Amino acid sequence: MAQDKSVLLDIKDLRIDGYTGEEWVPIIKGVDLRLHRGEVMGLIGESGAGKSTIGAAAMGYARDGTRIVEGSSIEFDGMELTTATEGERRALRGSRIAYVAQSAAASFNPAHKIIDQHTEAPLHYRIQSRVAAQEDAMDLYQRLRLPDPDQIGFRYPHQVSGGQLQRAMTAMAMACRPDLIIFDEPTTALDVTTQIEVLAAIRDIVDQFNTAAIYITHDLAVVAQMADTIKVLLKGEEVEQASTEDMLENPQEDYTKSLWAVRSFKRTQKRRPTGEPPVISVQNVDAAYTGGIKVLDDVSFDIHRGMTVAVVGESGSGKSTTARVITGLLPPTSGQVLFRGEPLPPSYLNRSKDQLRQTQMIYQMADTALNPKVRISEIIGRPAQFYSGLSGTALKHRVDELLDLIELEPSQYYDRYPPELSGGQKQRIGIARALAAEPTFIICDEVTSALDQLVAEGILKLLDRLQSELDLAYMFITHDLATVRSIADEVVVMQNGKVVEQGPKDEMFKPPHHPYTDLLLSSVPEMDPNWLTDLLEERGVDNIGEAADV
């Protein structure tokens, strides 16, 4: 039976204002968008382009501090959402229109089991009984290649990995079989092998249920696999729109061509300094979480002064757990961590202030890492005050110095709050906060994964400059192999809590590879609309599933 391809969403002359605290200013400036049933439209553009704001508006929703300007039209399946009652709009959300957010960790309620949150919408709209909703959840978990699909829903959000939680949120959005799903960077936090599974599952379900989707992303290779058409945005305005194939082969505007350009930044690879101990040495470390489940198995690697070691591997491979062991948040069950040749106490509780100062961390999600109600000056100033005892004029001078260091003008940012900053600016504040302690070693945990390509490149350049100026050692946790190629000196590949391969970057990207390294390298999306289809055919669904469930 032929599927209905009628118009589902018709947005005309969308204008949205944002409040600065003093006045309303335009942030979306007359955008049109028409989406048919079963069609996927990709929205791309750099941070601040208005992608997520338009995605929210497709539900008839204006985020805090914004308003949809009179004269805008948002028609969903014949209903004008701008004039509909709030009750009418709410009745659509979660049932006929669903939303998949970028940060699953911030979207789930930590106090409730995953499956209880999944079944909330089907029960609220009386679509299914609790038993039927739970059985359907397990089926969706299976489709999305979640491990142990019959049981994983009965865990709490903090008991599963970030990648697994992101897939669980995708399943939750599909619970009521909506007509439209807004995917807001749904695979940003996922490793490349897991991303393939999620993209394939999203694509299959969209096709199976004739669901329309708006797919918001800054990853151009990903949108090439998902979208029928692509709309490019810049500062709240449409730059151009075309079919995916036409957009990839023949972009018309200079801005679009700049987005299509391959990441240009690539630092000069460094070699280990001789005659001195590594800054950090992880030696034969085993670790386990509550219940005795082993999560690290004989992990060993070194990080030397002035060098960057990239630790790569899929979700659950042990990357972040290793970082927790290094920082003392998770004492190892055996093995040790050395700082400049001297053993560190296993727990941070037993480390001196100077030992704590030497190792700092920059987090993946600046939105959740920075307190939105604390001024930038205090966020940066606290570690300087705690570790160096600065106060008064000396502390203000140090905060100004750190803002200059991360290329933000002190007079403009000193008294601002995190919500007033862009994603890239927030990440720079996270970097400044880490530098305030004057560390020797910094763990960068997926620091560019939530950023668009242009902003991410600026952060990588900043980190490289700071490393050269301050002689810092970096552990760079990432699933983005393009980032590894740009910034790493050495690479450590982890799988199932073990190091399966390690060495200098130039050697690691030359065959022969360990089979798992080969899997990671072959899973990096390419700017070819047929890449995902060809890869799935080449590997076969069963092999892909096995890789994702590791």
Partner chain sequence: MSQFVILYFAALIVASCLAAYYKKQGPFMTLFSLTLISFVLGIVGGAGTLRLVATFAAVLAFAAGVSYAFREFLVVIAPTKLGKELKTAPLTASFGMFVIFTYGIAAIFAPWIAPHGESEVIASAFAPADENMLLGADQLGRDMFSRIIYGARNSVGLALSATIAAFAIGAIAGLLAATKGGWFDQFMGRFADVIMSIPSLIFALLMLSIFGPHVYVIIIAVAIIYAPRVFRLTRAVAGNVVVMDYIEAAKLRGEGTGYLIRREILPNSTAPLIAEFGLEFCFVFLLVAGLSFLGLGIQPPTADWGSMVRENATLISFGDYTPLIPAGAIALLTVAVNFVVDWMLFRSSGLKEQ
Given for the second form:
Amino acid sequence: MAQDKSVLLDIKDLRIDGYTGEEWVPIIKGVDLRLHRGEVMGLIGESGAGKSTIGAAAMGYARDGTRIVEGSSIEFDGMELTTATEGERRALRGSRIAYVAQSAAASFNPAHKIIDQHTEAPLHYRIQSRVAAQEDAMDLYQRLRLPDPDQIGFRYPHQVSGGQLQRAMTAMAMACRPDLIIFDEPTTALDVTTQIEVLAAIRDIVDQFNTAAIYITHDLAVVAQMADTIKVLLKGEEVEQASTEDMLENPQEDYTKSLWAVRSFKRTQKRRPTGEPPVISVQNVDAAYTGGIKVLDDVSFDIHRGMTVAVVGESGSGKSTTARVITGLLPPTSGQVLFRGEPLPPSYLNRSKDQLRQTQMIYQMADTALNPKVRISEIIGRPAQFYSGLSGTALKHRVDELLDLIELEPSQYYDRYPPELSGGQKQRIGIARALAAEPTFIICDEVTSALDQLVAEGILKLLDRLQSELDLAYMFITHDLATVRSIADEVVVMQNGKVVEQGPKDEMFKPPHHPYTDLLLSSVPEMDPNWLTDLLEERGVDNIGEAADV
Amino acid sequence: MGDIVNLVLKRLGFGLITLLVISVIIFFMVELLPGDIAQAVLGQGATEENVAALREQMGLNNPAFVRYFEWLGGAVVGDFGTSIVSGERVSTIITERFINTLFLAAYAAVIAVPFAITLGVVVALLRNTLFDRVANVLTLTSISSPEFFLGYILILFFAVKWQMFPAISSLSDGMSFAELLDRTFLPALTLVLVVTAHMMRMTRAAIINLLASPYIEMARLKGAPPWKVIVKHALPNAWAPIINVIALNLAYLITGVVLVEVVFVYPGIGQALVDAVSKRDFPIVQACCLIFAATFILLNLAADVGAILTNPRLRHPK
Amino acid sequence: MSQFVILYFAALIVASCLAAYYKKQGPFMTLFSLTLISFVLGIVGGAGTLRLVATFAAVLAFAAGVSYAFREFLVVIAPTKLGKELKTAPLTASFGMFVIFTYGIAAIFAPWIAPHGESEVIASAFAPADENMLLGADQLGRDMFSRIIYGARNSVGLALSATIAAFAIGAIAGLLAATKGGWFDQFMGRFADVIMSIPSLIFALLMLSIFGPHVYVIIIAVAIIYAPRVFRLTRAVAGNVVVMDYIEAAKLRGEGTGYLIRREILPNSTAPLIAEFGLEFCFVFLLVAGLSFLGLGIQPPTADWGSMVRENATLISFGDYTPLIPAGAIALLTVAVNFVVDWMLFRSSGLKEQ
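Having seen the form predicted on its own, could you give me the form predicted in complex with its partner chain?
Next comes the full complex, this chain leading.
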């Protein structure tokens, strides 16, 4: 079949306003986008770039609280969507343009069977009979390598795993064989090992049916696998657009280059100090939540003065639970935690003020880690006041000192409230609060994963500088191996509540690995357009479907 | 399915325990009376002999917990003792009135429930339109008005000015059903007004709450028209909150009925309770309270069981 | 066609056209709907009905005007941050605030506003209104208007103190339960469930029958009945705050319960708690009014709206609306509070549904 390469979607000067609760402010400021039949375009940018909003607009859809400004033009296959009636626009959705959402678990209706949701559009548009549509669904499930394709559709969404649901949603988008599918961060909520199979399945099916796609993501390595062309967005404006190869090899704009250069930060690996007990020693810890479900099984590792130990694993591996055991929020069922050789009381309620002071935490979500109704000066000042009894000018002096330390101008931030700050600034305040206690050990729980890459880089550098200046020990909980590469001295790999492997970083990244470490390492997308293809060949295509279903 | 049976049984057990605790509260609260019941009934001027005689007659010389079990045992089979004031059996006074009250509540519910749920869905569909705003103001006004205010307005217009319905709902034996409906129309309408407003607001809130879910946006992006989004995608998930709304309002009907019965001089159990309270006829007060509380608990129980049964996650366990 | 009908429709149509010309969609829809409704009702019911519709519309327009002016007044006198929020208040909310303000004035300055004493007999029973008595006399010949004014003090005062009692108990218990958790939380939750499964009016009647209709009994009864409701809400609101990481950080720092509640939880719960206070006040007010109406509230001769409805109820059968005035006073205040609460809830829920 000769492939038609005519223009499918032509967006010109797209402007979209968002409602802040008081006024309308522009969030998309004049973006052009042209997509040909069968082409896959990657939309990439940091949070607030407006990628999702553009994706929805491509369907002629404005989310609640947004509106498409007059003068914008969205032409789909010769039809102007901005002037079309709501009925005409609706008739395209699900039939000619389909949508795959970020969270499949939330986007499937819990009250209906998967296959009934799948056949809804074909039946609504009277494309197929119910039986034909169901058979087609099973065929698509098969193509997407879902296990038990004849039966899986007759389950309810909550009975199916996240990775499978995401593939079922891709199948659903395919139901009417649309000309265009919008993928809105379809793998962001998934673990890396699950991500692979979904990526492979999506790429295959889009290829098979020659469907055009807009692939929205913040992950460069992912977009490199999926897209023919890449468009980079920043704050509602286009930065540049080029074919995937050109974009990766030869980015033109400074902003793009800075995105590509991320994780260039790498520090020298430290060795354990000799002749002193570790700052924190986790010894044979078992832990269970109420209900008796065991979540930690014989976990042991040491963290030494001035060193960073990265604890890596996917969701459910028990890495955050380990942190809760160390802080005393979840007393272990057996085993103990030593601080400089001395056992810590299992519950934080029984620990002394000084023991509490020595261990501090920095959280993933700075939004929920800082009380929005308390001034910065009090957030940072309280630990200093609480532990060291500072007050008056001494306290103010200490807060200034701490703000200096995290590279924020004291006079500017002293009296402000957290909601007025950006994500990166909030995370810095979180760090300052931990430092205010003058600890020797800090637990960093996914501290960079909610941040944009450039900001995350800054936080990592700051943490590194503080470590060498103040001789701090870090426990770095993360699922991101790039972060591990840049900051860790030692690595602990966890799976299902057990430590599967641990050792110095340089050894961990060199083969031979434990099979799980191997799976984890190889599943992290790389910035090479052929990475996925190569990996699939290496693993053997047929195995992928099962890789994460076990 | 084991999960569901378990949950329902647990809920039933909890309902039973609650009812027991409440019977304890109702019974022993009367024991808190300064002096005792006999003294309270006869007043300060009564002679020592009279009080003692009444005590003997009411069995007050037995310890409290013995009397509690006697009372509870009787209550289970519908025997609540005798009225202090008239000496009649409490059950004879209450039974017919209770049936009347149930009739009135049912009359109101039959009109209000379908009407309010439909309107609630419509208002959710038309949210933030002029119609929605007007409905919001009207329902707020309606739930803010005391039942007797609405009742008297209805009497003023429908009974006095336009003379369409009787102002006083006197019931007599051998009335035709149509006559019965006509005589009780105004009290039923008063209840309908209050309850409909409540239910509409709650139904609207329950549905709008769901409309923010990602699967609703997904349905829209699959090209489903607005009515289908509501009926097919929102409603099946809204049953639990809606059942809750209905039960809550039926329960509200039971209490609201007291005031309405007084306004329309309707021979229901609410009237009996108010009379008994002012005459301090404790056996009747206790009986009425227990009946009201039991109905209330039963309705809440039904709502919770309904919510459990309609939850797809529980109906189709992994 | 009377002159009134012609003028009425002419005015409406001119106004509608003006609104349409200046592209004011809201006013146009309102005005034109009114025109159409008047048209239909006018044909069906004649000039009398039309006059009724016109009066009703005029009252609404007047209320809207007052609300608008009151809101602008508040915006000007309030501090800038609060003023900015007030600007977004719908007219219903500012109407509510105006009514609450008026009731407050009436309650505080009752002795100066009321022309006659609270229980002063000055005329014959049910004497009609004259220049001395704005609303006529009640069943004992006391001035109705003066009693309404005093009623603001008595009825609202009683409901307010009862609400404060219920709120204090419920909110403190809720905050403690959320912070402490564990068996205390469990026990309080179950306890609240049990109390709440007795219908409120019934429970109040039970307590009043035992302890007699005294003011303090009413306050205690209402506190016992409504504290569990406040407890539930506070527990839920605080429960959402307690799971935040900043609470965990404070706990791990070693802070005590008092600090956690005062500095960390309360500042993040005030908005919903204030709204809840308004809502509870409405429930309590209606309950107390119901009790008074049944003759079990504030006892005579103290002026109280609920009792006033009951005392004058017989007038209804003569087509006299007097008993509706105290009942309307109750309804108006409840509506007003509900309007304000509705706006506050809308704001704090941050509904983005456009």
